[in-house]
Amino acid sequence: MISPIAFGLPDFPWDRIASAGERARQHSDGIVDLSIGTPVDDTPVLIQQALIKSANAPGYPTAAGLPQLRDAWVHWAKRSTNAHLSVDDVCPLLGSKELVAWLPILFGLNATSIVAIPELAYPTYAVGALMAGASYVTYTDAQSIPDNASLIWVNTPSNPTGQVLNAQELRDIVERGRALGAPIVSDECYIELGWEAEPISVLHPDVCGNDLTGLLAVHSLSKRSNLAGYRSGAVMGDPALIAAIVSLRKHAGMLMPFPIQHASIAALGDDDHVHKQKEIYRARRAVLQPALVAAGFVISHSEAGLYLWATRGDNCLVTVNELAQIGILVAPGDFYGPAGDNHVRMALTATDERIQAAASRLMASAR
């Protein structure tokens, strides 16, 4: 009988809080869900416009998707990242997740290959790994990336911590990655959230010299444009690696909707909101981190991004539930590695009423 994969692969991890869930959501003035960073304010009625515009599409869309839209990702990443690309060098994605939990597979990984990913790390970049049967390890440097490393993962501005790696960092990544003749994939969703350090590309000049060899970096449109229901991401970077990856999705009929597409190039066009949406969640961050450090919390890293990773030196677990007695639920920061074992992550992603809301019974807690 055939044994589906999933069977091997960790359980969903969001389960294990559950029942802190429930305890949260007895609160009387309702839970304040911090957990999960999924977005809660209105896409911008220019995407939505573009959308609707577009939803007459009878004809399939191609895996490379429109020029037009991969176009729209070079001036993007002109803008934003100051990567010199062409449109052969971009890859619309259903998702950045889709990139992220495929490719170990897309690049043929298996149970002889080893994907070297951050100590502390979004989950899929290990089920990836698993998915295609190859092992993973983790590293908290260029130096203890090991020998025998088949694809090396990168996130900056990191998921959970908000770390932001700097040039030189990414630079001793990359000529590690380059020395051992293993792909770097820098994971950069959250790269236009900077708030106490600016986040740089794996494909910055300063960081790659303008040759894109062996590199490729993930971006997302769900968290600067509230884009997470459209799944819309591109991976962007070598573009031998980019053709591979073009191919491989023809196959797997992994096409981005024509209305999508189009979507995605208003998004990618309008700088203006993006700015706006930043300072909503700059104008949230502001009034939950003096709270958390008011009721003990100390914050670390947390440089960008839309997470606050906070300690008050327990064991994540104890914390997600003395939160969940004041009706505030979070993530356990051992979800995404052991060394998270003290620390939870707090998203900035709540309405502004309910982030004001956990400051309150933050504050009251404290005192």
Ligand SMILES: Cc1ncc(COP(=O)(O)O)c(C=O)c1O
Contents of the next structure:
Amino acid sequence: MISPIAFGLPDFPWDRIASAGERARQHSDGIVDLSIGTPVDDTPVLIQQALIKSANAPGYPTAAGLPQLRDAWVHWAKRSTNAHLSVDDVCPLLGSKELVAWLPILFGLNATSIVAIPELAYPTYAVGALMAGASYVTYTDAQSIPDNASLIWVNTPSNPTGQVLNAQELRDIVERGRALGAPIVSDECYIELGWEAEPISVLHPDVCGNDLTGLLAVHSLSKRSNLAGYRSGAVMGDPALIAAIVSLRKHAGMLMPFPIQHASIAALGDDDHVHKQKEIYRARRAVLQPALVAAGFVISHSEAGLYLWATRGDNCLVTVNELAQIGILVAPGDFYGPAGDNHVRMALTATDERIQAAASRLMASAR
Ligand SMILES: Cc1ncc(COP(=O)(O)O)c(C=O)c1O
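Alt. form predicted together with the ligand, vs. the form predicted on its own above:
And the full complex, kicking off with our chain again.
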């Protein structure tokens, strides 16, 4: 008798806001959906062209990816995070979610293993632990990581809170993980979107002291290059851990299609589109943030990343339903852990026109 893993996993929580979505869709000027962080701006043309140019791809790609792609990540990491890496320290991914979900299995975790995840976190860290049959515990700082942790997830800048960990906080977590012999994996997929704080990578020399042992950083092209539909990211760091990941991904057939590899090389070689996209998000944030404050919200953290993490002091579902009345759909904070009970998460990934509509409705509703 088989027992599919999927049946033991939590349901996708979005069903819980289905009725709020229905309500928001009835607004005379249409819904403003800020509940999911999916990019809405075009994929830059130079990336589309690189994809088209490499459409002829009869052979199999390798799990390790093209050396030119790994090299492009090495150069990107040097420019964007000051990490000193070589091509053997990088493995391309089919988007970062793939690694987040599968890493506990790739590392051989099992029913005796404990995965430490941030108190408020992207749900896939917990799902990955459960897929491996392991358990997870939440932590708030290095001291609260339990002695029996087998793997430690870090997420800076954070989804959902936008919190950025500073170099000392990261050093403390690295020290704790190394003392426990637990790999520290830092999900840094929003690292290029700092607003009021400068995000720093776990692989920055000020954090790791140029010693990659036990450390991995996970990156993504989804948000910085409007490439979520292509599925492209990378994991980088300790070459021994990377070799283990590449080896199992080879067996499991997790191979990045050649056209996506070439598109990713083009994306990583161009910083211009990233700066332009960042300014677009900065402008949307500048429209939404004061409107939220005028409507009685307090914005917590949100110093980086693609979300505003906001509260009016009420339970998150009360706020979700109130905002649905004015046609705005947001994510309840408890999707990300019980500590998010009184917050909602609003994505900046809507068109300028929709963000402006949300701001106007919030201002009009100011209480
Ligand atoms: C914190 C975090 N990690 C990973 C991902 C997955 O991104 P992708 O698989 O598109 O790289 C997301 C997506 O929203 C995220 O918020």
